[in-house]
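One chain follows as C-alpha cells, the form predicted on its own.
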Amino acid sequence: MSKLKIERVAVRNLRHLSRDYYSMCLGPWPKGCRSKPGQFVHVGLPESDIFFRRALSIAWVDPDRDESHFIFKVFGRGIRLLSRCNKGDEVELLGPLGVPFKMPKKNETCLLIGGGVGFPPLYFLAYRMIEKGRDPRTIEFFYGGRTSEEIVERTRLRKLGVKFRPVTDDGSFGEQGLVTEAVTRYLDSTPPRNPRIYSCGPAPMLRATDELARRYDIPGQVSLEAPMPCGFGVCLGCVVPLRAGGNARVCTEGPVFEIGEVLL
C-alpha cells in the first residue's frame, strides 16, 4: 500500500436529490481522478466533534475539471453534517481506498444489480466500462428502492445508453417488487449470453443477490457496504467471514469480493 495521506479538499457542489440523498462535487483532487469502480474515500469533517470519518463510495470523475463525485445518503449526524455543507467549506479526503471491480471480459453480458447507496459504484462501473469502448446495451442496470424517490439520478443513468430497469418496492416507478425479483425474472425469460454480476446495496439484497448468481451459476462481484472506523485495516471494525474459512477486512481485502466468497 502506497503512503496514505489526509488532503484537505473543498466543495465545489452539493446537490440535494430526492429525500435524503445527496450529490456532491469535490476538487481540485488529482487522486480522485485516478480512481477506480468500486474505491471509496473517507470523509472528514475538521471543523466538528465528529472523530471518526465516513466511508463514501465513489460516483464519478472527471478529470478535465479535477472532479470527483459522490451520491450519499443522510443516515447519521456525521452524514447530515456533511449534507450542509456550502460551496468552498474543505472535507478531510483519505483515498482512494479499497479494491476495485474486475473488468468484464469482451463476450460477457453485464447485470448490474444495485439498491439504495449502492448505486454509485455501479454507475461508475458502467461509466468506466462504457468509456472503454463497451456497447451500453451490453449491461443490463437494475435498480432497486422502496420507493420511485430513493432511484435517483434517473437522467444521467438513461444519458449512458445502458437498459435502465428500476424496480420499486410499492411499484411507484418500475417494477414492482425486490430487484432480486426482477433480476431472476430476466434471466428465466431473456437467458444472456454469458452474464457477469456485479452488486452493491444493503446486506439483505447482496445475500438473495449472492444466492441467486450461485444457483445460476453466474461469476461475478458484490461490493460490500460495513462500518469503516479506519478505512485501512487497523481498527478491525469491518471485518466479515469468508466462506472458505478466516476472515477478511471489507476496507482493504475489499470491499469488492467475488461471489460466494463472504458469508453474507
Given for the second form:
Amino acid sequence: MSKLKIERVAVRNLRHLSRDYYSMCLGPWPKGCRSKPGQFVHVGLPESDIFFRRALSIAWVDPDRDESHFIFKVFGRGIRLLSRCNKGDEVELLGPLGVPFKMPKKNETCLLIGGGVGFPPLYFLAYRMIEKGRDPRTIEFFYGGRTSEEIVERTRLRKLGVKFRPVTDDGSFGEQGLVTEAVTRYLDSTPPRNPRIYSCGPAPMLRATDELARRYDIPGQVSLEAPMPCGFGVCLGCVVPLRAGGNARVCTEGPVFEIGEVLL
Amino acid sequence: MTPDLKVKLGSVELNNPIMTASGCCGYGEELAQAFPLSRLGALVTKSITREPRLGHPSPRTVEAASGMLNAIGLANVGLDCFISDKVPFLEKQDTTIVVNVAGSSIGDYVEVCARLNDVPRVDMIEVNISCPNVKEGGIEIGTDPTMTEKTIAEVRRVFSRPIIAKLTPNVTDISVVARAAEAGGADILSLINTLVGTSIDFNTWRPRLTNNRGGLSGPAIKPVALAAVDRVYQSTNLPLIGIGGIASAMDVVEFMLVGATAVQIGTSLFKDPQGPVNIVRDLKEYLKQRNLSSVTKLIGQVRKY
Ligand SMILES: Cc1cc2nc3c(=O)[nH]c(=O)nc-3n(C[C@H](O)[C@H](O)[C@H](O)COP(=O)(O)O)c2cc1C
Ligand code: FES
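Output the form predicted in complex with its partner chain next; the form predicted on its own has already been displayed.
Below: every chain and molecule of the assembly, starting with the one above.
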C-alpha cells in the first residue's frame, strides 16, 4: 500500500565491465519490474557508514526473472563500496522513483545522446521502444566516452539493432570528438525526419545537447543527475533552476525534463 | 496493558511523542505516501516565510560523517501559497499540525503568525529563530537573548495557541536563550537546530556548498543535542522537544530521560521514510518490557552520577 517503503533486495550478480564501470543485477524485486525508462532507484548499503543512498538509473528489467539491471560508474566512496558487494549481499532500495521519459510519436526519428554513465536510461528507453514495436532503425544511438573503455555493453546495444554511433574523445572507438559534435555532423549531413532527442550524461554534454536541440529546434528530453539526500521530495536538496523561474526537484519533478526547461 | 504514549505540550495533547522536524517532511504530502500521518504525534512543516523563497543555489546539501550539511536557505512556497495550496491537505490529516515560521525581521514573524492565527487547523507554531543559513533573521535572533525575548513576545501578542521557540546550539550557553524565550512567553521549547559547519573540496579548493557553510544534522549531532536538552531542562520549566540525530526508539528514550516531553525526527526520515512508525512501535515495546504504564514516566528520569 505504501509507495515509500525501503526494501531489502539481494545482489544477484555484480560484474566489472571496464575501468570504473560495473553492471549489477538485483532481485527478486517485483516492484522494480514495473519501472519505466528514465526512472531511478535510490540504493543504500545497510550496515555501512555511508549516510546517503545513491540514485541509480535503471538499465533494463527482466520481469520473467523478477530482476532489475543497473550499470554504474564508481565515483566516491559510496558507489565504490557498492561495487565491492558480493552475490547474495543485500542493498536497501527505495523506488522506482521519478518521472519517466515520454514515448515518441510513431513518425519520429529518435536521437538518443548519451555520455559515459548516461547510457543506462537511454538503453532502457531504446529497449522498451523496440519491445513496443518500434523499428530499431529509427533509433540513432549516439554514445560518447573519453576512450573506448567507456563505451560499455556494446554487444547488448548492437543486439537491439539500433543505429549505434559510438564517439570517443581520443578516437579509440567510433568517431573522434565530442558526442554533440557527432550529432551536429549527422544533422547537417543527413537531416532526419521529425527528430526527437533523448539525452543523459555529464553536465557539459547535457548543456551542449540542450543548446544544439534549441538551435536546430528539435524537441526532446534530458535526464539529470543530482545529489539526493532523500529521493522522495522532502529535503529540497536536489533542485535545479528552471528557465521560466523557480526551482524543480530532480528526484520528483525529474529526473527527466523537457529540453530547454532547466537552466543547465 | 498497552502503555500510554500520549504526551502534553502546553495545552495540546499529542497521540505520541514522535513529531517530524521542520524541513525534513515538506508540507506532509510526500510523507503521507509512506504512512498515514495520523501515526505521528505531530507534523511540523517546512519553515514558512512571508514571501516565497527559492533558497540557495545547488549544491546545497552534502554528506558528512554520520550526517549531512545543508544550506537550503529556507526555500518555501511562501505564506499565501501555503494557506491556499498546502493547508487544505493538512486539514484532512488526523494529527497535530505545527507550522514552522521564519522571517528576516520581527515584523515578518508577526505578520505570518497573525495570519496563521486565523487558520484554525494550525494547532501550534514553531518559531524558527535558529536557521544558520540565512543572513538576517533566524540565527541572528536566536543567538541574542534580548532579540529572542522580543520576537517571542511580539509573536505571543498575535498568536493565541501554543508557541514553540526553536533554539540554536550555536551559542555559548543555550540556557540563557531558553530563559529569554520563556520570558517572552513561549509555551514550549524545541532544540536543537543544526550546528554551523562546512566542507571543502580538496581538488577544486571550493566549499561543497554554494552558501560556503551550512548546518550539520543527523546522528553526528545527537550527543550535542542531548547535552543541550539536559542543560535547558535544568534551567526552565517549559516542556521541551528534543531534536538532533534521532533514528530509533532508544534515541527517543535517551532524549526523554534528560527531559524531553516529545522529540522530532529530521535527517533520519531521509534514510527511512517509515522510521517514525517503527519508532512508535519500538517505543511501545520498550515501555512494555520496562513495565511502564506511560511514556511520560521517562521524562527527566536520567539517573545522574
Ligand atoms: C535539509 C534540512 C532542511 C531543514 N530545514 C529547516 C527549516 O526550514 N526550518 C527549521 O526550523 N529547521 C530546519 N532544519 C533543521 C531540522 O528541523 C532539525 O532541527 C535538525 O536537522 C536536527 O535534527 P536531525 O538531526 O534529526 O535532522 C532542516 C534540516 C535539514 C537536514
Ligand atoms: S532528494 Fe530530497 S527533495 Fe530531491
